[in-house]
Amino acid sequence: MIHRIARQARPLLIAAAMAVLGLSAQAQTTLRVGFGLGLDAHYGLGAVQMQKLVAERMGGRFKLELFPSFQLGGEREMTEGAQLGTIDMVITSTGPVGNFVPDTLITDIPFLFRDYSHARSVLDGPIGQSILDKCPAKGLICLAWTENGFRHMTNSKREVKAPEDAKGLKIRTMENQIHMQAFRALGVLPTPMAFPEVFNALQTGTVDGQENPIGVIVSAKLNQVQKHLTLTGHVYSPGLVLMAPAAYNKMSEADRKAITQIAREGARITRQRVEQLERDGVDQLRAAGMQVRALNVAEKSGFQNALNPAFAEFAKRFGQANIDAIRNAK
């Protein structure tokens, strides 16, 4: 009797274990994504869409779990975890990715895109693709270029509207060599600093000022210890949607065509913030206290001319035909 009952049950708890077993292929997977600065700035805007549109597109099969404001750690920290897979995605400054991935510095000299829809165009184009397309050689799935803005100089000491005013300031900057070069070359006193410590560094004097765009000066509050603004826009600072191989490896064809796809349409959210902030952020700063410098074309031209030495030092790196390919392109 027990024997019997024990064979009809039989094909039942088989049907239940193919079931669980049914159940556990379609666990949803987390992915952990860091990224600096609140929800409410340019990534965090990109970051929270990117969320969204892989709850509606990806069949349940991921969830986005947002980490902002630096919580996994600075922009280096946060690539380092990409590498390692103990980071899924990374919203981040392309600064510390040259680290890793030299061919992105390129992308960093001064003066190389002349406004947002040039910057845009290359990027999103074959251009732009060519680099990403380095990536995974160096331990990194970049899924999309997204934005920063053009980067501007504060600083708490004096008015700059000439290279001659910026000499001996101690600015913190990325850690980019592009950029420290670049410094050195106008006579500033370039210090790479992660950002998570540049507040603080700049309310107890260790640094004089500091480089970044609208949007991040804004969100990061730095009016309240800078005093200067000068709207420099000496470097377009794109960003990287970046993904760890160990996460993006195991999807399927169309599940990594679908991720890399939402993050094109983060970074299209990212670049609209950026555009509002670079109208309404000067305002913002003026208001709040800071005294903004607008350089005519005379004096940005002044801070080009005596960029003169790093960009003969550029073309020999980087070639100047791939530099002119750029500032050529329509």
Ligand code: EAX
Second form
Amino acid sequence: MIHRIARQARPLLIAAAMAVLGLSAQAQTTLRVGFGLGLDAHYGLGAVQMQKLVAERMGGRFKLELFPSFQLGGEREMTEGAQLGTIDMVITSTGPVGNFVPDTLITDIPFLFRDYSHARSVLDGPIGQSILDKCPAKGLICLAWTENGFRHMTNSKREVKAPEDAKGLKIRTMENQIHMQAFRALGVLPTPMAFPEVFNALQTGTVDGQENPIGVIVSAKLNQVQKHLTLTGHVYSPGLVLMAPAAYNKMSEADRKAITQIAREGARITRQRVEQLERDGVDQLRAAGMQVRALNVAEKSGFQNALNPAFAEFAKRFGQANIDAIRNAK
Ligand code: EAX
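Go ahead and give the structure of the form predicted together with the named molecule, now that the form predicted alone is out.
Then the entire complex follows, led off by the chain already shown.
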């Protein structure tokens, strides 16, 4: 009699023990997270924060395994990996994402955002959310906006303080149609390329220059292969935290909400790092021997005016009202 009761109670006792030990019957799922630059750069710090929060909040059901420094490929390749489900999460600039989700391209228009707080408030608000909502139909989950930073131009040939100085330079751009259109309007020869190839292309002279936020220039040590830095701030480069639908759709509603909130909190750390790298980075690059050229208001307007032919094309593509809704947002 006693044996029979013990036998029947056994599964209950095991379940109770597991509950007490916090062990769920569900095995732990490892989510692979790919991103560029080192762990101490802007995406890396955000990724470390996400890893910590997943461990704290997702009850042992999930853990993040981080793959920094483009180990899983360039941003376009990683974004494709998220679509295919071979990579579970990606932290990337919007650069190549427009090839998958064209609705993100409006955020890549030069001189669209006034400053960081303007960009973050638009992207974290209804306009930004409406763009994130376009991702699932294109085979991607866009959990949150993160940040790459305002982009500046570098080259190995000459000081650039006006658009005419840039004419004829071969400048590497991201694989982004909007950026390429803008650089063509400046009379620059845009050469689209995945970031992992950029250092070597600059070193061998395949391209004369590139453009990136200070944090990227510093983290990738581009001062070793670039002489001139012009603080054009010509584009605000948003970032995105992407997730593979294959991984996301397996999650409970509660876990989807949790990972989305965690992505937002990781983005907060990334944004702090972007501003810190930008504050400290220009002096670091100058000390490392780069000729740094800040632009006054008139010189910056010179670049903006030179882009007018491209702005006309952007208005046709995205609608002037949509561009103004972003540009004029408070
Ligand atoms: O996201 O490709 C680029 O220029 C990006 O700014 C870089 O990969 C960081």
